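Below, in structure tokens: the form predicted on its own, a single chain.
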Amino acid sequence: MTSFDLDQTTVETAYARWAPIYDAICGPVMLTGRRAAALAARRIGGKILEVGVGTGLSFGDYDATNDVTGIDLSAPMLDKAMAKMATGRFPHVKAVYQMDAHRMTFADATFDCVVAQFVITLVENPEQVLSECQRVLKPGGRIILVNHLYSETGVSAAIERWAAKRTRKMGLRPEFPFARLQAWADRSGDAILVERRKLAPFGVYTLVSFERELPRVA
């Protein structure tokens, strides 16, 4: 199964349209996945980067023990996030930036944990974004992904293949396989798969976590 990648212009245009209604439509749908990702990140603690922070829907899923930074490509989405920050309800969110996840401006080994919720299947070049996440992650830190991943077999896979071309203009890619994530990890040399599990109640979303391997002592 070939996964046809999205281009950046399509994604930016789609999410500019989504911004006004994103919280109302996607908030309830993504709630379980969001909370699972944030819980996994809280267990790591320290400095957390959320890639594709969007409107800041996940701000309330973290707490005062966290130090959260967010990035997103969409200015309209970030306007919503900054409005949430301005309420003063989320002091643990230190900053949000308009930034391309393919080319982050953070220094190497800045964060203890990188979270990408419902993002990695939507970016133009998923492998490049994963490598950037790995670069800004401290050794021993975790990349935590939550997404719907391609079913690969059966009726669900057939539906996802049918939907693939029809959902491109909406900024969606329903046929993204786990195998691409694993292939990236195998090539990276220091990314270890530590968790892969379907999330309750229906297993629609999968949580995947990679650890950046600590340098080996000679």
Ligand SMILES: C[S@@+](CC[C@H](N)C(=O)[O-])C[C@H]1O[C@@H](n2cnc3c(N)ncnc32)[C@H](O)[C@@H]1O
Given for the second form:
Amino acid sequence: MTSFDLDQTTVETAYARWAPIYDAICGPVMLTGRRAAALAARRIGGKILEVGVGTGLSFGDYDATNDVTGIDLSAPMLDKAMAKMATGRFPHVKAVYQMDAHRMTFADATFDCVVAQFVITLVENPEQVLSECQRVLKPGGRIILVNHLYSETGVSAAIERWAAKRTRKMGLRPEFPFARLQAWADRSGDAILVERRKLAPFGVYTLVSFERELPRVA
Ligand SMILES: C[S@@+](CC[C@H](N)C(=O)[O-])C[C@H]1O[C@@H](n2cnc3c(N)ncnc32)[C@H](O)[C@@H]1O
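Complement to the form predicted on its own: the form predicted together with the ligand:
And the full complex, kicking off with our chain again.
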């Protein structure tokens, strides 16, 4: 855990507060990132797991051919997601569960795709969550992440480090380097970076995708 990593109690307390206002504030602000990740997942199709599904703002970004499962730590956020499911408008969303992404209860190789929009920088142990995502992913499947990633150099980097300390209690984390994701992939032995791209319009969010390598035939 680095000094900027958020602990679980901070996250749960923060998202209990966010839940009533989340859609109004974070809906429009994070729309492009959320949508780009869901679109990438749709192209893969099959069984999709959305980690940190929150209030289910992405439900409308999938289509009827998808089979979507969501998990989240926060019960108040999931209550909002379940209210959306109850409208009947998202039959492709099969279930949402209150579950910690560090310890998922799904069997190995369950999903074709694991998506996490604006989550990996907030969890207590990002490397453990990535390994869990990889475990529940079928070989050949993909992890798709979207986040604001640390600028690493210059004035933006200094501002992000300053802001990181002040926004921690709000369950936000503006400082997170891409290098940490790549280091996890390098250590994993079977995660290959297949995509890293800044998203329009301002390049504030980055989409990163790792593929779980198929077993090598001897
Ligand atoms: C910034 S919100 C993003 C929600 C949604 N993905 C979106 O794009 O609107 C982060 C979400 O991650 C969830 N979260 C944080 N840590 C988690 C964990 N360890 N396991 C599962 N969900 C977690 C929070 O409860 C919150 O709903």
